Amino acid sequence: MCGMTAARSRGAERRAEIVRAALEVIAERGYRGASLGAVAERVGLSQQGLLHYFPTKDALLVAVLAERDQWDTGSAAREGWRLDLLASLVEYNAMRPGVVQTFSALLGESVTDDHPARDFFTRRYAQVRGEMAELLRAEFGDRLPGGLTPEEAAPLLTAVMDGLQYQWLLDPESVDMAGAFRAFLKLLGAR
């Protein structure tokens, strides 16, 4: 029994270190750019060895996407999200360069039709409004100071966030993302 545990504990390591591997070879060439042997070869595995753990290049870029937005929202999904906490997100992405890179590349290619995470991106964004949504009700209530409900305030919330990443990846010099962001939350009127 031990030895089964043991060996579940070292295959989720390598699936993790393979997910890492795989986030790093797609910010580096883009998700169509990037290949299993590529990442494979990272990890010191055959491109047979990876299928053993992700039968796909479209299950592992699944696994990176779920990965990348766990680190974003581990404490505050057990804590529930406030606003404070998402302009320490958006500090937090200013730090990290290369994983805002990747998620904006694969977002930006994820709106063909045939691509492999279309699916994720339209689920994970229905998801972020409703959460957006139930953030903004807990600040503000049923109206926004603007007379927004939090149901319409929602997307913008959303698209502000996104849209800064956009901007602060093409002119980091230019662009305070956590600045611009916090100027938008006074805005909103939040405390």
Given for the second form:
2 protein chains.
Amino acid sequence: MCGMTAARSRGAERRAEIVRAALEVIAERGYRGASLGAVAERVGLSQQGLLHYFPTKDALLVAVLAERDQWDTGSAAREGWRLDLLASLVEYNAMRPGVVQTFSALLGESVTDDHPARDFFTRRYAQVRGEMAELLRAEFGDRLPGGLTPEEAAPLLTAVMDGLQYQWLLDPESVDMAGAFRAFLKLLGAR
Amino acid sequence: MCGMTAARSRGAERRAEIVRAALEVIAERGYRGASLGAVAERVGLSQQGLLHYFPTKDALLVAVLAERDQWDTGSAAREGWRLDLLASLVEYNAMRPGVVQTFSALLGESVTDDHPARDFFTRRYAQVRGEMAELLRAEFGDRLPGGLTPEEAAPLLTAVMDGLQYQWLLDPESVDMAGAFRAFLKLLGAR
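Give me the form predicted together with a further copy of the same chain now, not the form predicted alone.
Okay, now the whole complex, with that chain kicking things off.
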């Protein structure tokens, strides 16, 4: 039993290692440009060896997207979002351009025809808009500046986070992503 | 001379047709996923025939990006931007998902390593942020709600436009891109 558990945990470690390598390869080349061979090479496996853990490229993508879910929900999923948590998340992201690059590349690709991540992002954004509306209502009540409802402001909050990531990835010297996001929160909180 | 001009103009038409086909193929597969063969097939040329007009895939990308420049500057480049022009542009874009898909896919890819469109987008965004700051100053003066300067609000305006495009492309039934953008303008103009 003990050996069994150890083997299972080695397997879990190996899987985590493969997902990390996939994140890197996607950041560099996008998902369509990523090959299982390149991921396998990075973790010192043969392509056949990799297929033991993830039988298809899309199965690996599913694991990568599950990682993304953890990435931007994490503790917030349990405790609910607050604007200051969101600002901290943006600050944290500004310290890990690789992860932001992976998911910005994936989001960009997801709008191309028949992309395997499209459904994931569509569902995810519907959920995020709902969560952001709740958060905005808790923070500012039923009306924001300009007479906006929380439901009207929610897609804007989401859009600002995504849009700033592209500007920042392209030009980190000129764009202060965390500062810009804090400025947006000031705009939402203006009275 | 007359024949020469006609030949030149046939050549220009052919080039425009190839660029339109490239826009479609990029919307469907992204730039890395696009092949010159697929573009050639769409305009009824051999790949060799296409190379007569665009000797490399990157040369074709340059023409596609020049098209993008026209797309969001156009008359505004001559007359300067105004917020109502910007709102009209977003409304216009909501009627042509194909074009928006092409450039959202390209922007997404541009953050991957050594992407040939990266410099273009980096320069373009620096320029757009400058133009947006001018526009915001002309419209609202030196201070916006929350005490933001036009320079602080400019990257947010740009981010909202890009971010809303992804949400809308993924879920056009749920996301009213033009309405959301107008709501953002209300937020900027709140007093």
